[in-house]
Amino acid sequence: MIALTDVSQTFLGRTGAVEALRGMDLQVDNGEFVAVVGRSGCGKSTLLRLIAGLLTPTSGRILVDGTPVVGPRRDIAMMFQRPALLPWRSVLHNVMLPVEIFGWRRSEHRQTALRLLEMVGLTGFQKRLPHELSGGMQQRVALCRALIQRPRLLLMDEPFSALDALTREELSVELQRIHMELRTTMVFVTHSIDEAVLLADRVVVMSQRPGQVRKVVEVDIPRPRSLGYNAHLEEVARTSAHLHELLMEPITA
């Protein structure tokens, strides 16, 4: 599904060059959920923007479904830290925004939008405006907006980071369920080890800048997963501890 080969990214600024990524090699299989963790500034968000076609790598090659990524694509959707909903549009009209942008028939996608809202627990909220929703509900709307274009690949850049801990865990469980149902390929950047373990099939641990793949950790824990008392609590804790140790490497100059 995704293949990165020797991908590097350097930004040129007034104070000189900043090497964000160096020699990144990464493979993501079709239908896989991959989480990316690492220290602040290691290039996680840059990695997502490169895969999305929002940036062009300084060197290396990125393929999605065997095709080089040379710019934004309709089969790739992206969620950011903030939901960025249009405040004057209702929930339903925010979800339908990609339909309008791509020039698709609204009548053919309205039921899909309503089904997605039902899937995330927002039935009955389709006429509400964004300011009438909680932060968690707004991010659910943003997720529906991303999914309505039926992307082959969904990229998520810390989408739950601005939410309280309980809402984050609730949405992580919800996203886990949606992934199990839709089998959309997902790449999820997070600072939360707990989120990574709850959601991912594999966790990519990145080194400090310039970012490289330090290790890929398999999360071989049956789904659904939770942080509460359950049959797999020991496996979840063990995997979380392993990731914590990897991320606690000494900071070098």
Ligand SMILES: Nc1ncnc2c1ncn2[C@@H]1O[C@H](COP(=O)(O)OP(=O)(O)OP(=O)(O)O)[C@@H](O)[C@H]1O
Second form
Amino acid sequence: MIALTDVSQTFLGRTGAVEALRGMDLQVDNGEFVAVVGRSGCGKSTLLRLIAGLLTPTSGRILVDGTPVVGPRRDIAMMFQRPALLPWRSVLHNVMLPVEIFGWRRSEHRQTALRLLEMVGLTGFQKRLPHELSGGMQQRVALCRALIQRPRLLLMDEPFSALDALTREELSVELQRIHMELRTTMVFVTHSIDEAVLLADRVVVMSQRPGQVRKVVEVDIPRPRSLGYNAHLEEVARTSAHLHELLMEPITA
Ligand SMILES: Nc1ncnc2c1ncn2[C@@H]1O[C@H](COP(=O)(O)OP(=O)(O)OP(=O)(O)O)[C@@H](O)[C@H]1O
Ligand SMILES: [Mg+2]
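Previous: the form predicted alone; requested now: the form predicted in complex with the ligand:
Once more the chain from above appears, this time first in line as the rest of the complex follows.
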């Protein structure tokens, strides 16, 4: 599904060059949920922007579904830390935005939009404006907006990090359900070990800048998973501890 080969990214700024990624290799399978964790500044957002075609790598090759990524694509959707909804448009019209951008028939997609809103528990809110919703509800709308384009790949850059802990957990559980239902390939950047363990089939732990794959941790816990009492508490704790150690290891030059 995704194949990165020897991808490097160096930014040339006013104060000199910043090497964000160096020789990154990564494979993601169809339908897989991959979480990406790593210290601040290690290049996680850069990695997602490269896969999304929002940036061109300095060197290396990125294939999604067998074809090189040369710019934004309809089969790849992206979600950011902030929902970035258009404040003057209703919930429904925000979800419908990609339909308009891609010039698809509105009448055909209206039902899909309403069904997506239902799936995330927002039935009855379609006429509201973004400012009338809580942060968690706004992020749900952003998720629907990403899903309406039926992406084969959904890239998420810390999508829940601006939310309070409980809303965050609630949305992670919902995302897990959506992933189980739709089987969309997902790459999810997070600072939360809990989220990674709840959601991911594999967790990619990145090294300090310049970012590289430091370790890939398989999460072999049956789904649906939960952070509360469940039959796999021990595996959840062990995986969390392992990730914690990898992330907290002292920085060596
Ligand atoms: N457009 C840019 N121009 C110059 N430098 C950049 C640019 N974008 C990112 N960088 C630099 O590249 C490095 C990696 O940035 P990136 O945003 O990918 O990190 P991150 O892992 O997402 O961090 P965080 O966890 O804080 O979000 C940083 O040193 C950053 O300053
Ligand atoms: Mg980032």
